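Here you get one chain, nothing else, as structure tokens; it is the form predicted on its own.
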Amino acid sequence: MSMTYYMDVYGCQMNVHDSEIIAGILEADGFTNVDNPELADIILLVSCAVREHAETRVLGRVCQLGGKWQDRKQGGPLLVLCGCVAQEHGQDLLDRIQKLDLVVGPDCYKDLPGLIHNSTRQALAEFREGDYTGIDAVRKRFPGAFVTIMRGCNNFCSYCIVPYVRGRERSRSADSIIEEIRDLSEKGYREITLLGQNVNSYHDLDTSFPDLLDQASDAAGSAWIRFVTSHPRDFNIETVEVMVSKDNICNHLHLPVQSGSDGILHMMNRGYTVDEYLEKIRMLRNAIPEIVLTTDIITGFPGESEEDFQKTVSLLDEIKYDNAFLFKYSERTGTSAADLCDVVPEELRLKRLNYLQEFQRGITVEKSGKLKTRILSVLVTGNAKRPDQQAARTRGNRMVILQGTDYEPGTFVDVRITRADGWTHFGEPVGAKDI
């Protein structure tokens, strides 16, 4: 009888795809997935360490699950923590949490079957050069699919723990990536997202990211191509030219700016100025007027004055992003920013965050409202929260809710936008499209 596993995932798209890779590794060894932790022999949690809140959540879940079974020998499941928190703390987690059985970092997932069968409490959190090419991932997001093109990061932004828990950059071979994309397209996937901590620094022999993007577009056939995340320092005109030349590359770019102050950007070690960032935005909008722009911003970084904060507000007002992911600064032990002395009080961080959220929401509502009566092409992704609704995405990655439809996931449909509620839109079909 095969062993059963249950998995919870926290954090970014990379973690989501890592969970699909873990599932592929386990199921190739005979494990069977269940959707209820009460029925599982093994419970795995894939963790995120980017912000303190994310780490606290997953460790709280570990303790909650561990408390359900006082003694694994009396029928409780094996409890496994994977991902960035596992890499960050390693053996210390086993010392602190007695109900935790295994701690496994992002480069060590191929060892999971052996570690589980061995049933010895162990932490395995070492950096390795290889990737997971050749693993048959168990994909959960049809008609969308993630393809990891690189792992790790070399940027060492002063606030970011990623290089310490994901290791240094290493790019997959272009041939293996293109083969995976072609296979996904042939299997009917209609939205393929290229993943990397900084996709723009991808490099395999003579293949740069623009070269890879061009080849990926051809291999995808009728499937849409997206990519995240882009670093402003490395984003270039060659990438924009490929986006313009290929119909199936989506007109959406996520370009994290983080702050509107040159002084704060310097302390963050971002490697660009506000003017340099704005020049790339102008370049992009001149080439693709319909581009949908999103960003990340951190407020309350150490040393952020009221003047620095107002510069960020002014940048939001000038660029008018379609949407923004806004965060208050979170100290991460081991990063250089954690040693900075000019700490912004927590209350002020939260106050500034709330202001930015309201400010950006006004921009998002205004821009989304202008889409009313527009006809846009959407990809139906599946059921929405309500049983009489379906969810879809535009090329610009906007969520669209369809009422009373029954399309197969993976269908492209032209819809007329009837209204918008912030980033969520509502549409009426005007005809299905053959693909």
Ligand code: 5AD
Given for the second form:
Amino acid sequence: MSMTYYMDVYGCQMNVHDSEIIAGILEADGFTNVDNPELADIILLVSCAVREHAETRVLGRVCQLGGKWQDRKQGGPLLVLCGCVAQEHGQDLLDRIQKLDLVVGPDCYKDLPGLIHNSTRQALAEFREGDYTGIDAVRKRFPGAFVTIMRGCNNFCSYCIVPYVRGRERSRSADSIIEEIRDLSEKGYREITLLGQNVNSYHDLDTSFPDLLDQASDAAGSAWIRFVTSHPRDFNIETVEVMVSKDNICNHLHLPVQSGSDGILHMMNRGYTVDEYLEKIRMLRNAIPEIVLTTDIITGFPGESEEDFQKTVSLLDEIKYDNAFLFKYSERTGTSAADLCDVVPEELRLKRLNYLQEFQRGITVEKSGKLKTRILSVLVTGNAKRPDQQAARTRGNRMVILQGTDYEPGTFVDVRITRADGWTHFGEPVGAKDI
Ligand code: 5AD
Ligand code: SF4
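Follow the form predicted on its own with the form predicted in complex with the named molecule, if you could.
Up next: the whole complex, starting with the chain shown before.
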């Protein structure tokens, strides 16, 4: 009988797709997936290290699962920690958590079957060249599919652990990416998301990101193309021109600004000023007036004064993002910001976060409210939480709930927005559409 595995994943889309790659590696080796940890021979947790909270959560889960079974020799499963926390702490985790059997970093997943069969406690957290081209990922998000175009990051934003846990930036070959997209489109996938920590610095020989996007759009056929994450320093007009020229590239841009203060941006090592950022937004909105814009912001970065914070509030007010993901600063050991002295007290970080959340909520509601009664093309993605509802996405990546419909996931439908009071909307079909 084949060995069974259960997997939980935390963190960003890159990690979610890595878990699909891990599933591909395991299933090619004969393992089968179960959705109950009690039935698994192997439990894998794919961890995120970006903030302390994410790290604490996954380690809590490791201990909880580890505590369930006295000993593997008495029938307990093999417990495997993958992902960014595995890379960050490596062997330390094996020393600290007795119930943990394997610790495997993001570049070493191809070794998983061997390590599991070998079954000695071990940490493998090397940085390696290369990528997972050729692995048949087990995708779990039909009609959506992630395609990793690059791994790692060279930016070294001063708060960020990613360059330390994901290593140097490397781009996948354009040919293999395009082939993967063509294959996904032929298999019926209808929303293909290109993934990288900084997609705009993609480079393979002569192929830059705008070139890749152009080719990806052709290869995708009728499928939509999205891409994350863009860096404001590298996002350029050539990319916007491709977005304008291709119907199937979604009109959504996630462009993390992090702060509205030049002083803080400088301390964050972001490589742009607020004016330069605003100029890019103007250029983008000129070309694509309907663009849906989202961002990330950190509150309470070391040295952030009340005045700095107010500049962030003003920037949100000026740009009016459709949605913003807001975080309070979390100190990450090993990053250069962790050495800064002028620490903002935890309560103040939280107070600013709460204020900003309330402030942005008003803008999100106002902007989504404008969609009421409009007709938008959406992609039905699957079941919603309630059994009598389906979930769909707009090109702008807004979630739309459909009441009482029964479309095949992957169908494009025109809907009239009936309720819009935040990032989630309700829609009524006005006729099936096959674009
Ligand atoms: N503390 C808080 N937020 C962080 N992010 C990255 N590192 C940290 C940190 N140390 C946020 C940034 C990034 C998003 C993915 O997570 O806003 O864009
Ligand atoms: Fe993704 Fe960064 Fe978290 Fe790793 S640390 S899962 S790369 S967000």
